[in-house]
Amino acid sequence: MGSATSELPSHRTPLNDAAETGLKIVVVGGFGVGKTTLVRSVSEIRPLNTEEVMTQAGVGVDETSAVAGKTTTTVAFDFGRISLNERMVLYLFGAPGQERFWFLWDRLFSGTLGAVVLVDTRRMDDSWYAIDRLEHHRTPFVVAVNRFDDDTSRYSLDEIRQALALPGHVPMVDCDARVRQSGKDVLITLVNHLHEMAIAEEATL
C-alpha cells in the first residue's frame, strides 16, 4: 500500500465497567494482505503481535514476489481490542498468512464466533484456504477487500465474489485496513451479519 501509516494507540484504554458482550473474531487471509494492519488499525489498547524480520531461512519456503517490500511476518498471531459501544467488546486475533503456519488457524477457530477474509484482488487465489477453513468449521464470515494503491485492476465486489464463489448471504464490503474507521466499519458489518442469522435461527425454532 502507500507511505500512509495506522497510528498506534499511545495509552491503554480501560474496559468499559458496563460491558457485557465479548465477541472473539479472527483476521485471516494470505501474506501481506494486512491482517496485522488492520488490528493495529483498530485497537483501542497497543496491540499484541508476534511479528518478526524475515530472514534467508524462508527463501523457497515462503512465497514473497506479491509482497517484495515486506520485511517482517507473523509467526503466530496479532491481539487486539475494540469496543464497539458500552455494552459490546470485540477481541481480535490476526492469523499467520504463510503457510507454513497454517496449522494454527484451527486452534485459533476455537470459539471464534465470526471471521473477517481480507482479500488482495492481486493474490485472490491466497484466500481460498481461509474460506474453505472457515466454511469446515462452519464459522460465520464476512470478506473485506483491502484496495492496495498499486491495484491496478479495481474489480469490483460482484466479480470478486464470482471469482470467490462466495454466496449472496456472505457480506462483502471494501476497505483501507490503514484506517481505523474503515477497519471498524468491517467489524460492524460482521457483528450485523452475526445478528442476522442468529435472528433467522431463532425465527426457526
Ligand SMILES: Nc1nc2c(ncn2[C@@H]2O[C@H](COP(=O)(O)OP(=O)(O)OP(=O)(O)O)[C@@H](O)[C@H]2O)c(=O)[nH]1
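Numbering follows the first chain given and starts at 1. Rigid core: the largest C-alpha set superposing within 1.5 Å between the two forms. Note that this is a predicted model, so its numbers are computed, not measured. First, how it differs from the form predicted in complex with the ligand.
- After superposing the rigid core, the Cα of residue 117 is displaced by less than 2 Å between these two forms.
- Positional change of residue 132 between these two forms stays under 2 Å at the C-alpha, relative to the superposed core.
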Second form
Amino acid sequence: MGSATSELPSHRTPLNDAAETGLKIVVVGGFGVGKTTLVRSVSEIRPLNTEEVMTQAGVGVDETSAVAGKTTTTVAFDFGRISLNERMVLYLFGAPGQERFWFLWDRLFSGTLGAVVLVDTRRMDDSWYAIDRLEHHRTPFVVAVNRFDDDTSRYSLDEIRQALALPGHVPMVDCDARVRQSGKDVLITLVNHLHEMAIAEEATL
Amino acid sequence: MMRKPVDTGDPDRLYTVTGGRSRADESFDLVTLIVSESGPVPGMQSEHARILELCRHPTAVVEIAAEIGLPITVVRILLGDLLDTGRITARHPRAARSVASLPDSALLQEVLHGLRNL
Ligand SMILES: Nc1nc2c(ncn2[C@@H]2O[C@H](COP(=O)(O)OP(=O)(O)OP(=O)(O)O)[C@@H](O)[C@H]2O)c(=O)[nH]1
Ligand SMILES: [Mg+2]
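Now the other one: the form predicted in complex with the ligand, given that the block above is the form predicted alone.
Full complex below, order starting with the chain above.
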C-alpha cells in the first residue's frame, strides 16, 4: 500500500521483545493547534498516520438494514510512541476535536490514561467542545496552552481558565509543542494529576 | 451490546481483504501488542503474511494498521483470523478498560518514572 512508511520497512524501530503493556494518552484540540507537533516532539518514532471507519447508520442497527443508504465516517489520526521501560510502552494519539471524531471515542480510546487538551488562545472556542466531551466521557485531562509566536494577547493561565470555565482541579500548563522538554512536561503534568487522583481514590477504599 | 457493522471504505479492495466480513474482534485494543508465533507460509493471504512479518517483535495493533495502510477495523478482522489459527499471541493492555476508573497508582508511578527518565 502506497504509504511512505511501508516502503521503508528497514527504518522501523521495533519494540523491545519484553514489551507487554501498551498505554494510551490522547492529545485533542482544534485544527492546526499543534497536536502533531507535540506528538512528534516527544515520540521515539516519526509520527504515523492511520484511520478508522464506521457506518453511522449502523450504530445499533443490524447489518442487513444498514446496507442501504448508509453514510461512512472516516476519522484519521496520528500517533507516536514512547518506550517507558522494557515492559511498558506509551502511545500518544493526536486526535481531531471535531464532532464526528467523538463517535469513535469509545471504540478507539476506551481505557486511555487521560487526555491533553491543546489550546490556541486565538481560537479558544475550538476547545469548548473537546472539554465538554471529555467531561462527558469522564476522561481525566489537563489543558496545555500552546503559545504561538504571533499570539500577541498573552492571556494568563487564570484568564484562560475563566474563559474556558475550567474547574480548579483541572491542571493547566503553558507549552511550546515544538520543544521536546516542554512536551515531556505536559505529559508529566497529566500523569502527575492521574497519580494524585489514584492515590486519593485508593485512600477511600 | 450490539456489534456495529462496519463500512470498510474503498469497497473493492477492502471487501477482498476481509472476504466480505464486517464484524471485527473488539477485544483487540489499539495498543494490544501482537507477537507472531510462526512465520508466513506459502499461499497465505498477503495481508496475513505481512502481519506475521511485522510482528516478529511485539507490535501494537495501531502500528500494524499504519504500516499496512488499512483501517483499524479491517486489521482487527485479520488479527482475529491469525489468533484463531494460533499464529499470533496478543498482549492486552492491563490498564482498566472501564472509562471512569483509574489504573492503580503503582502503574502510574512507573509511567511517571519512565517519562522523567526520557
Ligand atoms: N510558533 C509556534 N508554532 C507552532 C507550535 N506548535 C505548532 N506550531 C506550528 O503550527 C502549525 C500546525 O501544527 P500541527 O502540529 O500540524 O497542528 P495539528 O493540530 O496537528 O493540525 P491538524 O492535524 O491539521 O489539525 C505547524 O506549522 C507547526 O509548526 C508552537 O508551539 N509555536
Ligand atoms: Mg495534525
